[in-house]
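Next up: a single chain in structure tokens, the form predicted alone.
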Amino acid sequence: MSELKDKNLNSGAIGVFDSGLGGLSVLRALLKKLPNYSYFYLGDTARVPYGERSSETIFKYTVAAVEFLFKHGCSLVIVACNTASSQALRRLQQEWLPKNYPDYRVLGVIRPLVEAIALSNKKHLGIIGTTATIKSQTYTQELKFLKPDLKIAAKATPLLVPLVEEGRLDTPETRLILEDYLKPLKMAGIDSLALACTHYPYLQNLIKELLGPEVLIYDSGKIIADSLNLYLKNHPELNLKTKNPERRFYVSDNPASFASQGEKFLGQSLKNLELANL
């Protein structure tokens, strides 16, 4: 039972969670759309990859996670990451947080990007994920319930997280996967992609030179973002907005290392960085 159960969820900043550098593609588009809002971003920089490890690793991992965010204040927690998204989420939501934080809010990304892709008059969607977000099929099963004529394919691409997290976004190396990759996709017809991956965006150059203009790329960030201006319009007893917002980062191994890539990759310096320990 915590400490943090009576707290008034009418304060607190916007925690956004990912294994690592992924989420930060997530964070951009809020700090874009969402600026006059505090928040606080943690990357598992130790742990990181999460898509060749089991539903309850990922599980106990998605926990502490959110966890640390809420004993730091945050009172809404984005779990900016698909494997947790799909192996974690809804047991955190209808499980966990209603017997430890039933106060307190967590949305993932998947939902968003599905019912984006519902809407879309595209009749060929393909999806690219890590090995544990694929098997899981969450969206799959999700695009069927909406969007039950929408022809899918589906591909695991486990080797594209490591690439972006040592920043090799236009390598040979990486052209060469990426290639490899989208092959049978392209083979397969689809006229969209729906990249199941917080840490794909960072590749999405790349990825639109190798399928071609026509095919339609979903822009996962902005339509995040998009989502939780949404959720908060929806949910004014949040009251989360404020004049003075604050920036924190915090990573459970190697801050040096997260910090030179992660600039890169949010396009502003990553002030009061901290070490987690989760």
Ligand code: DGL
The other form holds:
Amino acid sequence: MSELKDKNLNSGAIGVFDSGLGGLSVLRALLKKLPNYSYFYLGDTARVPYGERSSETIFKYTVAAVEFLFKHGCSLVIVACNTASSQALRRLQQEWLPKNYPDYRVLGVIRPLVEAIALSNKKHLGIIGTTATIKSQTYTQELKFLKPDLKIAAKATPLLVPLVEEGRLDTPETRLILEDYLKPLKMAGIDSLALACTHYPYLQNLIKELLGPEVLIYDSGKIIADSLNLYLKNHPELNLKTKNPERRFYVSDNPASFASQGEKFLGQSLKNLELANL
Ligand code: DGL
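How about the form predicted in complex with the named molecule, since we already have the form predicted alone?
So here's everything in the complex, that chain up top.
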């Protein structure tokens, strides 16, 4: 392990991990804001969706994914999956990382969004996410601490990830399901919405149409990219900027279907796509 550490530290790529296609919404924003870095993306397509699984299982999968990315040349990994961030990140950062890879970094996606919400002047937030994310109450607890007077209505929306993975972004069934999910939030009178799942930005147009223009939808990709930008500025010792940025993609199952869907989601071709043995 120390050999691995010496080889990669201060020169590695940035790993982006998601259970499937969703993290491409984050990667897209990172490529736009911070193009001069190498990015290695890992989608655990063999085991997606994570959202209905137990904490222990999600932790195990997340450790395997992060370790895979470290071993393939990343020294900083973004867990671009709210489910994994809410269920596994803290334990991973506090226990697993210091014990196994003390010089490596792992960041999540929840904190940046929570901070952006806390800074806004909106008063009534809706949150939609997977069952595991909503059940963890990570968003509500962190927001209670940072912005105690914010009213929050949270709703688990478990059918959305499979619909997005299938590419059903604006089909009659997606519309019906979304209408049903958003109804109680609309009735509660939310003025803003957090998409607490990286798959949901692909449904943003439809969500916007259903909620109306007066409800602000936080742009989580941009918020995460801005936050990473700041983090990299504050940690010049990581020295990850490169003149020859590389993009690599790994999936744990079915690269062909990931490629066809993923290219639409990322807005560019997915070269260097390989099967990952997690
Ligand atoms: N994209 C993941 C998230 O942000 C979840 C999808 C899943 O259930 O695997 O929560």
